[in-house]
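First, one chain by itself in structure tokens, the form predicted alone.
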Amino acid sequence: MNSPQRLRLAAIGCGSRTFIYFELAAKQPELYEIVAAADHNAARRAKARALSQNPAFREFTDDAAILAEPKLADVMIIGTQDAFHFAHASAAMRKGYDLLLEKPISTNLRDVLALEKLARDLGRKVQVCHVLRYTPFYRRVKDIVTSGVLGKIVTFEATEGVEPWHQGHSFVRGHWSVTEKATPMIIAKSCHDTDILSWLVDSPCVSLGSFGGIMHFRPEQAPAGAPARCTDGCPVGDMCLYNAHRYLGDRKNWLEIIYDRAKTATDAEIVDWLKTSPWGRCVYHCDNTAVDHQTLNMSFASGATGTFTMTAFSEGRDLAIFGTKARLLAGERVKRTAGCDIVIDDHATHTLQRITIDHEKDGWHGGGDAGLVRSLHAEFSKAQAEDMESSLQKSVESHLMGFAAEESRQTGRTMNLAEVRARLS
């Protein structure tokens, strides 16, 4: 039996997501060859080279440089910041590349729909990094739903706990803290969830309404005497959940995402860096506009309804699906209270089935990163782009839901999704 032809991978943007995909792909040299990457930061390019394990690996300083070359790879990973996804994805597709596109697809719905059209017109395959689809946990939930053991889905309740530190790190101090410069949080953080929910229900969302805002990360919530920066002698000090000095200890893994020298710098050097870095600011004295809680109320074409809540003040994901034959309870709260991952409660017999998942530890997202990379070769070998597991065409649905939710939150209106799409197409 002949070995499959290796899929050649390149990347524009060498951040944490690209590094994870490169590392996982390098463990499967029979399927993947990592050939090139572009990033303005020389240290990141060097790290990408090391991860590639390829002596012929090529480095480029930016997107223009790598795209000026003849086509170097089969698949280009777009791993830049959200605001650059549209330009980089468009240019790479025009150059002839298929794409592995980090979510969100873009920072506004008009560009999301434009990319969908461009991919269709050019015949390009685009896989969006909706990694939760590839986790053992959600795969099992999907299998249960598809089996019919729950009957017909009538309604569901889902929650994503962002976790207080993650909220402070990413959405108060960090790259996604100012929505006007990045992406609405319901897209940046939770398009994973809207994707999973539409996948499980297997029916288009027809309309939705949304509410939310910032309750906690505001100046009036600051402890008395709290300075603008954690490094200026906060009276609360280490008792504060968000004190930046935690980057020196139990949160140092988060520092590696934002500070290239996190592993080699001394504590004194890190403290000096925090004195001027955005991540050294007090979370109650930032310029943040990203919400710390938001709820969606959704109606689907099948007749099913559901709610989704994103909150900074919980951790992990929870799911309840109510079907005509049984209900399913799953996620973090079930794990903590019942000691398993999923419980199925049969309406007729009142018997409980408890299911424990073997969670893969390779990569992040509960094994979703590893599952995504494992599947890439087969996914890009499919004849039609629409047949791919998290194709651009399928992923547009989650973004349509998210952007409509943000418009609903801001206007107080219930949004008809077909009308939203028609308005921007």
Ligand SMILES: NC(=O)c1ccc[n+]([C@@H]2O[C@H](COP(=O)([O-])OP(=O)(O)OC[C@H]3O[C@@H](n4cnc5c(N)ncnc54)[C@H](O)[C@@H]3O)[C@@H](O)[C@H]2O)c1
Given for the second form:
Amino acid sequence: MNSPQRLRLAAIGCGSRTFIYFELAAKQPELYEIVAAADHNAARRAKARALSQNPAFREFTDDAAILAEPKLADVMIIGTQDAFHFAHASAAMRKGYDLLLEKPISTNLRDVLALEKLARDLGRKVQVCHVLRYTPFYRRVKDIVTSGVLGKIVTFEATEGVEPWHQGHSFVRGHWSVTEKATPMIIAKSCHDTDILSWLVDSPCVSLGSFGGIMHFRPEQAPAGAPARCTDGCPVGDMCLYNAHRYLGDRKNWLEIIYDRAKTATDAEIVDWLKTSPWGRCVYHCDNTAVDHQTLNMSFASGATGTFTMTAFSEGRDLAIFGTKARLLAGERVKRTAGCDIVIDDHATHTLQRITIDHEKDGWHGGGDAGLVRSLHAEFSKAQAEDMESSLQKSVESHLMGFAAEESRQTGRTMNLAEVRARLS
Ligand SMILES: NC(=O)c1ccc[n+]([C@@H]2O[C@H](COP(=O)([O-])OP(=O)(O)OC[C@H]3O[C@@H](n4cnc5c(N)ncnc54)[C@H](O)[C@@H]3O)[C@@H](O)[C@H]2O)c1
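What would the structure be for the form predicted together with this ligand, given that what you showed me was the form predicted alone?
Every component of the complex follows; first up is the chain already shown.
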């Protein structure tokens, strides 16, 4: 594609992610043209059409229908749920499409490696939606690391606080709660983190060990007398952090992600919907298998080591990088205690440099969604697929780390990543 030409986008799956990308792309008509989308759900197709702002926009009922047409676009967005990524991404690549592929790449490592091989064999470009690489915050951290001001990275500590309500919504009641139907938590939520950490260390992870489990979201933790559904009259009621009736109040924005009529339905209709919806269940009485806490202990080819903790019971991401010349502290805790985003503490002078980031407001993920969409045109204009910032080739590393971590958590073994890759290649 020549760079002045508009990049034509189509999508398989019109859910919350595709809508975000369509909305952001439609704001840049000089770069993007949204030409088509497929979804079983007519209301979602209609929303995609409206977002496209394109009178010639074409709708299809599913992946097979859109892929039966001659190639319609330069890039196909794969915005279906995790379990469909492998089939939809493979078929779209075979049809000739380059891809914007939602993470996770797939639900198991064998398929991740098979997709990487297929893209290579067919010469397709695949950009994985590791949106954090496009946030002003992580770009600044990367620039600081690359500048050498920290010296060599020796150690790091990183935390991802999912936040209790978000854990309940997505990983206890929601799409990613049963890992056997979706993807293990350390991939579903934290492949962003393994991606960012290996990107910052700029060295392959060679081995890791992991621990974790479900400590809180289990029946033994339920308040006495809590029924299976919040709508059945819970004795704890409004005192419960996870009361599903909050979807009508301060958590209405979360309802919009899962219930298409969230903005137009009456309160009575929403309560009725909650009576049978997975999101109306008591968080202590679900079929969840996704962990609510997990730690990783990693060593890298450079000699660096680091730890990562995913927990439901914190909010936002935190990072400490310990270099030979200085340490860097960054993220939510720094923001709440020091009032800035990043602090650099120089070992020789003990001077503190405080950095505040101008965060992007558009989209979610701290500006990552907006940054990703803004850069898509330039990314797909690059000559080599692997030069793309979040290419499939680069993204395999984060998934290798995540799947190895899950195996370690389940078996109690320390994993050698070269062995894991060789076993499945
Ligand atoms: N990049 C990120 O940070 C990030 C954040 C959240 C979710 N995700 C990932 O994005 C993906 C999509 O998530 P979502 O919340 O938008 O999903 P969603 O469930 O809201 O939407 C998926 C859509 O796909 C449609 N669909 C299913 N089968 C189809 C088929 N055969 N053909 C056409 N359409 C079909 C469904 O009808 C649905 O509308 C998931 O894999 C999720 O893990 C990524």
